[in-house]
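One chain is shown next in structure tokens, namely the form predicted alone.
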Amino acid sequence: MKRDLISLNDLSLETIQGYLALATQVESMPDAERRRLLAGKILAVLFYEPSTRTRLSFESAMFRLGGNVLGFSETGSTSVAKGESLADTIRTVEQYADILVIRHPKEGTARLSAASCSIPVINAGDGTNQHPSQTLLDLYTIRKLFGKISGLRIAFAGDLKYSRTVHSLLQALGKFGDVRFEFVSPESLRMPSYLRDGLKGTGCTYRETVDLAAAVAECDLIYMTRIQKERFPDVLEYEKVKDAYCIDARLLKGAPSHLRILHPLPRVNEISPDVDSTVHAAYFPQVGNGVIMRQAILLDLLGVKP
């Protein structure tokens, strides 16, 4: 029976821990040994929405495992532009590949694709809903930085309403328990109530605030997010909040030395470039961990043991 990666809600804590262990194993393997694992396999990448890190890291992961890649990063040169349905595109592409990764602006598209497809499907982001491979690489990064996940104090800052990255990660962290959250956002971009309610009974606690400076002074980890113009139904509402938060070197002067800052990228103006050279910046190593975790995901879903 084929397996897919569509939502963190589908994964048990044991399964998530298994991914973290597999990524650790993959990272420690010699390159020559790793490149034999998926020789002859083909990954299809179907990106209906712009991407740099997610698409390229999946391609890099497949190449580093010895496989090959086909697909598209925009639909203008495909039959989608002629009106082809999603289901027909999926049924066509599965004839060419062994595994498929899809990004789409509409929520639920990845699950619909998996139902239409006989090969494993990976959700690379569906609207404001889920981004499970990003979540797994974030968890891997957090554990590498701190040696643990439970017991940390973590702030999510910026766009907590529309960020699928934040939504996925919060739900995953809730499975570990004993995490104290600071939700830092403008009133109009607060964490959705269903996600806050989902923390009940997990052993996690949260506080909502607009004070980023206090979070910097008190937390172990700040997870910054971009204010996503493309998600706003009203551009005027975006203009009101687009510059709500910015971390710069001056703000970090009083921060504890162990504080680390993550960001799914791309950034716009929410993290100043002068942060990049500080000990707190961990977002580019976070990008590198994406290749490692996505290798683990490809191996797992294709049933290949390293």
Ligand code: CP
Given for the second form:
Amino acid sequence: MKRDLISLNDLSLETIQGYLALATQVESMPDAERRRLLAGKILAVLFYEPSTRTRLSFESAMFRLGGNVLGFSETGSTSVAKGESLADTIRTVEQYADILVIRHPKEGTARLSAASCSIPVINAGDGTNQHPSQTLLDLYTIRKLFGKISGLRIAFAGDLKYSRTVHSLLQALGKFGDVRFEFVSPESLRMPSYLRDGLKGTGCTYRETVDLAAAVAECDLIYMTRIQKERFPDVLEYEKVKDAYCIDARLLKGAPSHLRILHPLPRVNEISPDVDSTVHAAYFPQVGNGVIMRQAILLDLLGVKP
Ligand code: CP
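Would you mind generating the form predicted in complex with phosphoric acid mono(formamide)ester (CP) now that we have the form predicted alone?
To see the whole picture, the full complex is given below, headed by that same chain.
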């Protein structure tokens, strides 16, 4: 039976640990050995929303495993522009590829796609809902940085209402347990209640605050996010909060040396470029881990053991 990667809710802790172990194995393999693993396989990338990292890192991952890629990065040049339904597009593309990755602005689209076809489907972000491959690479990065996941004190900062990377990662961290969270956001962008409630019984705790400076002083990790203009129904609401937070070198002056900053990227103005050269910046190595983790995901879903 085919398997998909749609939501962190579908994954057990054991499965997540399996992905972390597989990514470690992939990272240690010689290039030449890796390039044979998916020779002859085709990945379809269907992006109904803009992307740099997710699409290009899936493509890079597929090429590094010896496979090929086809797809689109916007729908204007496809038959979607003529009114073709999502289900028909998926049924068409499954004739051309062995595995499919889809990004779409509507929540639930990836699951719908998975139900419409016989090849594995990977959710590359569905609206404000989930971004599971980002979460797996985030977990891989956190474990590399700290050697552990449980026992950390982690702040999520910025747009906690609409950020699918935050939503997915919070659910995953809840499965590990024993994480102390700081939810740092403007009042209008608070963590949704269903996600806060989901932490009950996990052994994790959380505190909601507007104070980024305190989180910088106290936490092991800040997971910074962009205030996402494209998610706001009312642009005036966006204008009120768009400059709510900015981490810069000055703010980091009193930070503990072990503090690390992650960001799913792209950033706009919430992390100053003067942070990039500090010991705290870990967001570009985080990007690199995306290629490793996405190789692990492709291998797993295609049932290929390295
Ligand atoms: N992290 C992430 O999803 O980046 P892109 O939007 O560039 O794919």
